[in-house]
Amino acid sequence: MKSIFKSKRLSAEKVLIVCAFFIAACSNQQQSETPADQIQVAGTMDAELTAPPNVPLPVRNREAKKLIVNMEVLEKEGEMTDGVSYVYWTFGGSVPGSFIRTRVGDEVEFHLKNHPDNKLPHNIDLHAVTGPGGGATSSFVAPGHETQFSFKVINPGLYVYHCATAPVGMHIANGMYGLILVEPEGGLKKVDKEYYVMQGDFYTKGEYGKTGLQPFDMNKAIDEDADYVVFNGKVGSLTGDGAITANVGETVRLFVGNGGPNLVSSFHVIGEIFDKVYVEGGSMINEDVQTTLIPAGGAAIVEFKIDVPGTFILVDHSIFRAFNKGALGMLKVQGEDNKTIYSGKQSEGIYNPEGGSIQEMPGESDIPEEAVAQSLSDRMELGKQVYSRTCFACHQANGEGIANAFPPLANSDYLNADVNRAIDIVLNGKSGEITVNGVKYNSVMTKQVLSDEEVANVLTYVYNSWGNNKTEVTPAMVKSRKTGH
């Protein structure tokens, strides 16, 4: 009898627990069904704004607030790639602009300031705004002035914002775009790492890698003939010291936007599969996705768990944009190997060396000479420019290479042992196994279509960087390797 009563008592307790869960669920459902435009705010707070690739702290369970956003428009010269500068128009001084993080029900009081040194009027169209022009009609502001408008965020999601001052395309093409996140009530699920990545296409008078201050080219923009397609405003912004990081076992969330103004992004992380994709930044979730389309003026949230260490390459899988126009970044992961998931074997061809210049396989014709260095410092500077457009994708900006794929150039025993061999490899290409600093590599180096002067310059830059032996390579040395004299 005691056992029967005990069993009945446990059953009753279970019923009570189940009822409690149903009551709590109904309560939460009722709370979540409150129309967003009727959610009452509790207090005021200043919005935390961050430059890419960083994002503000999650909203978690905070109540809806009156959120004060202070944003300044700055027109400033910056680096597109080594030796190439560009006058960017920015929200908050960065391209993309400052990341804004809100929650459903927040009342945003937006202050847009146009720096007095700027030359042009600007405004802002936030795709998260329900109202004429997304705020553009209320935010037009001349240099040296400030404008203010307010809006309530009522739809969760990840949204683009951009300048909408005529000519709209020019303002966007010069870097005036960013992301605003509207988290649902209760916030997004907690993850270990979050980053902000946004693609944009740029149009310059000079072709890719043409040095100096490059102006915007309207005709190229109209023809959608981009010279640069980049993440976070410049070539190499997410490589080398700028690479994003994670550890094995962590879950990474990327807030990915596409400012355009023209091109659709085929966003992909080489060696990873997206566990979840918030399609077009909205509430629909797709799972187990390899590559996700992000339209110009659109966004997506991607999440994935890191299972193995290594360097994972972020690309626009319209692949020439990645390796020839700059749409390439890196996620560096540290931690223990998992041989069950990945044995360590490499598939040749994934990381073929490519860059901004045209490349050919060994045995094809050269191009004529161009710039001529007058001194070692000239040769170094010109060599750095060649390196940035032909070598950085595989060997990285700091010469460290990519583990198990491409050998390091930094402090390289293989490179320092024989300068003539290095010249021959650049001139003729190289395939097959080599050992660098005690590690074996078996990949392909295509012939670089460079003049004698350019070969001398880039090798001089490499030899005089990253702990190498400071050899100066001259065009005469290169020519002698070609002719055998």
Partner chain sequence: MKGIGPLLLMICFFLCTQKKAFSQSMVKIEGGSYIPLYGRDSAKIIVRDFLMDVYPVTNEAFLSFVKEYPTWQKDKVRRLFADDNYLNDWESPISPGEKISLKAPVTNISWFAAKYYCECQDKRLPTIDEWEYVAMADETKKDARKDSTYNQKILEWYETPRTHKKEIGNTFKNYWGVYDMHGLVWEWTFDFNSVLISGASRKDMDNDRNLFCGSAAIGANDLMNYAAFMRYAFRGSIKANFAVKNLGFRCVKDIQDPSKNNSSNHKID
Second form
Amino acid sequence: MKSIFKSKRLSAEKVLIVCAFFIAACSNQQQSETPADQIQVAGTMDAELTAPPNVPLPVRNREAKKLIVNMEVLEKEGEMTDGVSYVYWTFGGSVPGSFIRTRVGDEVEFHLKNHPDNKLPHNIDLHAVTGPGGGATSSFVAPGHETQFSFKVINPGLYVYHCATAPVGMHIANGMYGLILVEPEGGLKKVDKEYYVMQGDFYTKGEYGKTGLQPFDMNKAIDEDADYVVFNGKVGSLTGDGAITANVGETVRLFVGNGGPNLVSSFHVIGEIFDKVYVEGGSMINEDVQTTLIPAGGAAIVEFKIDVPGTFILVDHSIFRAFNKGALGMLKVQGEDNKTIYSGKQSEGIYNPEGGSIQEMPGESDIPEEAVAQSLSDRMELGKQVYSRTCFACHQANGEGIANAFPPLANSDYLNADVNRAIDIVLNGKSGEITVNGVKYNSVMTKQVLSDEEVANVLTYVYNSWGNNKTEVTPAMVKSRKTGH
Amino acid sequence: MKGIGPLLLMICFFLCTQKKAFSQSMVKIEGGSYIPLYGRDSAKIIVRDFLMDVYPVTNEAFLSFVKEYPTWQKDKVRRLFADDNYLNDWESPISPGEKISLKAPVTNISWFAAKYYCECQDKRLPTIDEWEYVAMADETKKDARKDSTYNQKILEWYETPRTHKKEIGNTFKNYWGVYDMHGLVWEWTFDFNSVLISGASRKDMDNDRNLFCGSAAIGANDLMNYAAFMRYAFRGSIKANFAVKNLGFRCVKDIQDPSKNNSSNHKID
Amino acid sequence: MKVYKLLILLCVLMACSSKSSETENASSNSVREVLPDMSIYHLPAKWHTQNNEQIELKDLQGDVLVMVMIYTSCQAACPRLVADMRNIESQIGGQLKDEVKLILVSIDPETDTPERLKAFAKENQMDNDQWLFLQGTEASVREFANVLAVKYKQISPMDFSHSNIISVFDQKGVLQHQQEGLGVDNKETIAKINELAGNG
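Having seen the form predicted alone, could you now give me the structure of the form predicted together with the partner chain?
Full complex below, order starting with the chain above.
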């Protein structure tokens, strides 16, 4: 290199280019010449460990080292969602456990410490370890004790670690998993933001949202019938104040793991396409991916450049898990709009196809735990809730309807003329031409899937609002219309 | 036990039994047969009649013991017999201190300490088979292992933190009249260090991995008994000189011949 | 008088000793000075050898001990453990052989009587002075296994399952090295034995 510099006169720019080539060549050489298991370590350092969603600093160009990892196992009560607590078993006090960041050739000296207040023995099986049990045998440790073992990381990639003490499933179901990253020589390409996200499924004695301290439910776990499917250990860990952030123009890298114990994740970010996915956390890179599958006990690295601002939702696209069980997180992006890439809503109108009929949703119609109105004001209150849920979109907040599409309910002669007809319409739907307050409407209203109580409440609300005739509709009246037909 | 062994033992019993400030009441456990989680050839184990302490040994009782036998005070005990955690919640070698209830089970006790405590009263530690035999009883049944609500209850305890600070007698009285088998502390057993998958000796290295991923299920006869798995896992993680904050003990005694220190109750005829 | 002192000492060791008289204190202190806290020579049990002599572990003080737990009716792992032991023995430096004792402790004291151990020793050509076979009681064997962290369990009337561990102790009875598994590379074990014996 020196000789090259001496023998040739080069512009600064050229020097840089040559340098870059040289460095690339140099690192290539090292990669090809030294097998990972024979890389010499230079010095010792303590590993930086981070709780999710943060990750330690990248390795960049550092040499392979002896890396000391001090991991403490803590059994502790935490919040699963509002009002629901759970005794988590954790690596480092968080679920998922502390993120460990290494590079190929590092020799990890792993200290596993089982807190004296813990009730159970634990160990750790790191998928990045080449050796029997992944370290589980060597790390088995009783409460109030510490074990130590060492391993050399040979294969680059993103790996899951977890507790493997019997009953294994229970230790994992209680939160004992995390990620260890092994970067290749020279490190992963620089990005602007990096985050740590890990999915897990939880099994509690009470169903989703049942308040109080919820114990682990063994039978549900064996049946793989999860009450909670969450990112980073609890419902809402990545929403609101917990949301991860980025700016327009930045590239984001997510280290995504799935602790299981049972469920496979269909990881998706709503409104983003992954520019790159390190499939299953390995060396194969797939590009332009919408949803990537992350097996239980597996991981993936996803990268994407952010072009527009807004909130992007992280989900398990087995979508009921996102909607009903908590598998939902947020990436909040600030910056300038780019209308070419995404316009936002440009116009809004009525879509009313000729003769179109809206189909009733198939399935069950029972609505659990119904509130029963004890008085007219109760009925009004409950009716208002039904109205805003069911009727509001078409008939509008003050019953004014939408011109030429949906008839008004306010001051409605059609309504006030016949209460039974009104009940029938709610129960059975209505299509065809009608005249309301002198205006003709030809529209379709679907049959509403409501209980008698709810029909009574919502109609009472409508009759007692916006200048109507103050009829009170009772569940009995609704029922009689049903049996009458 | 030939030669001067019995003589020695007798002298020791004489020394030990002079004072019994720390003795406690026992109940009779009628023997029987059952299949434990880890057994012998998956066959039934015969348990003979024996007496068992009604409660785990308390701080109060152990305090009397260490006052009587200073070699077991925490500043004097040999590390071969007890690690640094031994009685380390106690304020001093001869006082648990204000923060610790005398009526709470003594914990941070090594196997050696527990064993000698029992022997000094002409008792012994229960075998795993004996302990598990008593532990499968709920309030009304000798064997409640198939009762899922009972299992769920035990699992819930195993997850509840810091139960060792509660006083003895806090949990239910089981069929035999024994308290606190579940819900307070783990308990030492004489042969805790014996859990192996069946036939491990023919599988080379597997024997020391018997409680880990995958192989955990081998040899166990009831894959649904998570509570028992947790107990066996716990036993597998400890060594005889370990002292652990959630680990206490209680003693048992043979009925037939109290002078004979016979602990082999698991022979099949 | 000697016997009396020995008895007292043993009782001290069994830790049943109580409000100690001065003599007891003195003997207990002197033992403590000589032996490290972690020495297995604190174990009080009595053992029978294959020659039907009665010994305590502390009688073995001053030698490097290589110990393994087996049972003679074992058909599977034990013959291989015995072979491993013989292999180790053959690699101990010639001049150091006198400093080392190789000890096989039976985990089946009921079956493995001194007579049976003697026959086993002969059969396996392990009957010179270097080899020692020990029979204890169920309790003393369990205690000893616990010190070595050797797990064993009777799994049928004839068979035990057990960990395959060879342990090396220094001249003061402190555990210095353990080799786990069957037919494993015993380089480290032998190096340790030779090192300890050389220092002795």
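Numbering follows the first chain given and starts at 1. This one's a predicted model, so the numbers in the text were calculated from it and none came from an experiment. What we label the rigid core is the largest C-alpha set whose atoms superpose within 1.5 Å from one form to the other.
Compare the position of the CA of L57 between the two forms after a rigid core fit and state whether the shift reaches 2 Å. L57 C-alpha, core-superposed: shift of less than 2 Å.
Aligning on the rigid core, do we see the C-alpha of N428 shift 2 angstroms or more between the two forms? Superposed on the core, N428 moves its C-alpha 2 Å or more between the two forms.
Tell me whether N411 is among the residues that move between the two forms (Cα shift of 2 angstroms or more, core superposed). Comparing the forms between the two forms, which are aligned on their rigid core, N411 does shift its C-alpha by 2 Å or more.
I need the CA movement of N437 between the two forms once the rigid core is aligned, reported in Å. C-alpha shift for N437: 32.3 Å.
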